[in-house]
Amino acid sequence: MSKTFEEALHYRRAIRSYDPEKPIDSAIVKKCIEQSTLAPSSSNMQLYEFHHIISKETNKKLAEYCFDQGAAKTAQEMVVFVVRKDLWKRRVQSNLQFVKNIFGEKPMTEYSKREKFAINYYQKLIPLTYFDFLGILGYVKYAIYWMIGLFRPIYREARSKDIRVVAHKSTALAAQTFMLGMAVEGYDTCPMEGIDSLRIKKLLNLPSGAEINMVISCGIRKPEGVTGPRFRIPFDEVYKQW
């Protein structure tokens, strides 16, 4: 039976043991990273990749590279989360074909003002943002931006390792709607890091440019797959409110 909300929060956990007895169907695992594709991502850029392992030889060499942690040597299938920040220009003109679809084809000036903006995003103002060469672009971008945040708000993150950390951030949005996903079917799931992320890559034959977020491993749990009570800091030591 699915769940709510509320429960899928509170029954979801990080699993370190599944039920090899258990199996899952990789049909609701596919489902839920569909799913997460609904999670909010800067710019609408989507860039990250999402790699379902079915395959349990490929699951069993996945697990080496996770240092046979628990929860990847006992998962019946597992997700690699990837930050995919090096296919912006294609993501610009996926979401430019999109704004031109709707709005309809037509001369610049016969646009209203917000549907220039909307459009100028992709056509300027992203590949601004995005593009750099060799990392020096960015710092000047930096330093440009810096000195006109002398006078007023302006965006700062122009460096390519900021675009990075956005990149990541949108990819582990993604990941979080993922797991929730899955809670809400009754399956589970454990975040991993711990991870040989260079041979992960080359296991599924990922460009240079692709970025490991995280692995997800999926199963069903073990009493024991949970290692003890949640632990939370006192919701008044990072509640702030203005």
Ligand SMILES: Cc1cc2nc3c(=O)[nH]c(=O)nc-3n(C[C@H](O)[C@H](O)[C@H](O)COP(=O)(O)O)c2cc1C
Second form
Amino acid sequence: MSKTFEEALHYRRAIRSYDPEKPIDSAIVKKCIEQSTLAPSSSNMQLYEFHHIISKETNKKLAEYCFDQGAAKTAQEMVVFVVRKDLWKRRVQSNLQFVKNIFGEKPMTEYSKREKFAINYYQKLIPLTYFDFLGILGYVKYAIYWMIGLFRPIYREARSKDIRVVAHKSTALAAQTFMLGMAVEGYDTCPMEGIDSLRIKKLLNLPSGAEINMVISCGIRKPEGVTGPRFRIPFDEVYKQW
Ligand SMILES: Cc1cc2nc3c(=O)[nH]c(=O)nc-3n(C[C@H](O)[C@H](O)[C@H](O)COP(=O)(O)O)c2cc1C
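Switch over from the form predicted on its own to the form predicted together with the named molecule, please.
Following is the full complex, with the preceding chain placed first.
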């Protein structure tokens, strides 16, 4: 029986040891990966890819690149959440096509104000934000925005390193959605960033512009896979009400 949101939240733990006697269904893992794409992403750019590792051989190699930590070594399958900031132009085109399909193909002058805004958003604003040249242009934009920002609120994420954070945030939201989806199915996961990201990129034949967000191992927990009670900072230390 599937779990409620609250039950899934409490069920999900970072599992460090999976039961080798309890296989998981790759189709269910794939379904949870697909559900993860329903997570919000910045400007709906969806600058991610999900590499679902089901081959035993590749999992073994991947576990080695996760330093053979228990969560990786005992996993049945793994999913590598990859940031593809380098695909921004392609994502702009997909978004543009999507909005134009909805609004209909017509001359720009015939679109409503709201429609024009959506088209200009992907045609002008996103390229202005994402386009950079050797990382230099980003700093120029950052300085200009900083000066304008002296007089009014302004978006400041202009440098390449800022855009990286933007893309990683959205990919991490997909990763969390995936883990909760898996918990609903009674499947276990462990997010890992204790990894050799360069070797993993090579293993998956990823281009230089791709970045590993995290690797998530999957399986069914052994009781000792939960290494201890949950620790969270007292809520009133992290909760600020204004
Ligand atoms: C981005 C990220 C990276 C993590 N990397 C690792 C890791 O490499 N190895 C590991 O055993 N756990 C890793 N964790 C799991 C955390 O240690 C775990 O989520 C935390 O201790 C809280 O425990 P809980 O998830 O069971 O509530 C990672 C978690 C996150 C969010």
